[in-house]
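Just one chain follows, in the form predicted on its own, and it is written as structure tokens.
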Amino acid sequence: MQALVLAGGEGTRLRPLTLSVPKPVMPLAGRPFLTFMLDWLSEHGVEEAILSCGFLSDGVEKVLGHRHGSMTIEYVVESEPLGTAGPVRLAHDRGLLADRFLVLNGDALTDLDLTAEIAQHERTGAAATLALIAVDDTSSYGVVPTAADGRVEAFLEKSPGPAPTNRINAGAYVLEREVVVRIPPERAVSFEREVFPSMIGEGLYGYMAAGYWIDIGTPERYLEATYDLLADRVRSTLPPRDETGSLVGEGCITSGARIGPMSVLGRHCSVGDESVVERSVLLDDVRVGSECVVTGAVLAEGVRVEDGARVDEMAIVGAGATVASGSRVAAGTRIEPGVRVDAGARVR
């Protein structure tokens, strides 16, 4: 089996984050986050993905290469954005696709079955099967109203007003090579604006998904997702958890320091004595000293905090920024990369 994997977003959702590090690899647990997409698909049976990229392609390259265990992994480049179809048909021009394949939103964790998915599609002859997921809340969702059979009656992208149903568009696609003729070639194209749309009463089916599901965009789900897997909450292939449910990467130092529950902090990280990191994610190469609380925030590779500062809720550092000693980084707040916190300043 063959899945092309949509990862050329820019993530401006999670900046100041994703303007060092592409979105697709940024660090989730302490592993680039597309290393979870790649075990869940190879677990299904797929041998080959095909990664569309655009914004800091490179990089995506460089952590991933070219082969993820027994998978393969190729790359297709967007010189500019071609939407959620248009890499599709980018690919097909290539010559890259086969007869039937995947399409997977690149943004999402989960551990849907793909297999059920796939079988229903042969059972059914569809030429597209979307899977829907349930969910609480669906004004940020597609919701994909569906027949008896599984066949899609509608297909409503973040429609305002009450919805006709809770499952929405988890973004795992099963295609046959006609669905992709559809597509324009050469300019940006929306799977869920243009091409499903165009396919009702015409082989476009619904699979009703059972699982796991979240869109890692915005900090509070990419922090929600870490406190789900560090809680097996999804399957994962992490290794075990402290006491606290915390993971602390290798080369750190934190004798003194109070870490945890569920935190993560990467490679080489250091928290100085008497400090608190608590439901928290340090990427590599972070610097806590001591008397200092961090409580619900994310700080970027190379940061550094100083004495007697404090990171509160919900609040992103950017790489390289430094806290200076007695500072206060509120709740909320999103300070830029390389950005240095005046000492005793509060920041909001």
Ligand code: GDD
Second form
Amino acid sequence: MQALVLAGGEGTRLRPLTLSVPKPVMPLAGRPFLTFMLDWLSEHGVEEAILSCGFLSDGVEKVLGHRHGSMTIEYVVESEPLGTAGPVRLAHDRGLLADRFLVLNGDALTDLDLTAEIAQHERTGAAATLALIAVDDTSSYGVVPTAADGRVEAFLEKSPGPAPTNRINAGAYVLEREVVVRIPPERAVSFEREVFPSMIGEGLYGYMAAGYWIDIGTPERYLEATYDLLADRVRSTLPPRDETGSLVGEGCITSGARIGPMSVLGRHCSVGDESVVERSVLLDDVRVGSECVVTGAVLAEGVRVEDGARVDEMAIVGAGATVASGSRVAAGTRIEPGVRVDAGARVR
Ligand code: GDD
Ligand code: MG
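Could you please show the structure of the form predicted in complex with this ligand, as a counterpart to the form predicted on its own just displayed?
Shown next: the complete complex, the earlier chain at its head.
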């Protein structure tokens, strides 16, 4: 089986983190995000992954290379963003796609049963089968009501007003080649707004998926996915966590500090005496001084937090920024890469 992974979005909602690292390879629980997706695809028999990239694509190729275990990885790079369906047409026109293939949104962490989805697709003779997952708040997703036999009755992409069902598009499709010819070539095309709505009644089915699923595309959900991985709420091949449920990368110096619960430290971080880091993510090479408090925050690569500073819940500090001594970054604040928060300042 072959899978095309859509990994060309700009990751706007994850800024400032995605200003320096493309979303598909943003470290999640210490690993490039897409490696979780590649593991999952591999478990379901995918032997060939095609990564569809645009924005910062070199970064993705440099991190993931051309192999993941026994799976091969190919890249299709677009010069202009082609939306979600346009890249599939591009891959087809380059002769890369088989008669049947999977398409995945490249920002979901999930263990849903792709094998069962493919089996249902075969049984119904569908042209396209979409994995659907139940969520509490449907407003930022594609809502997909279906008939009892699984046929899709409507595709409502982020439409306002009350939703007819809590089943949303999980961004995991099984497609037949006949769907590709519905995608106009050489322009941006959306599966959700153009292709799927035009296929209602023409072989478009939903597969009721169960299991874990989350779109990591906002800071809140990125942290939620981190905690869920640390707590084993999603199947993964993560190394064992320490007694506080945390993962501390190689070369970290943290003696004298309290790390955890539920934190991730990348490689070569240091946290000084009497400092506390809890429910937070530190990417590589972060230095936290002494008597600091970092709670529920994300510190990107190379951030410096000087003595006595605080970084509060849901604050995101961009790569290479400095939070100078005694300053405080209030809850929900985003600090741009390279910025310096002055000593004693309070930013919100
Ligand atoms: N190659 C390429 N080119 N990929 C793109 C482009 C593009 O122009 N635009 C978006 N993508 C990729 C993103 O990187 C992401 O992996 C995926 O396509 C979906 O785009 P998002 O921007 O993350 O969409 P969304 O999260 O708002 O909505 C989509 O996902 C929801 C589930 O998370 C839709 O498919 C919804 O229907 C769905 O419910
Ligand atoms: Mg998304």
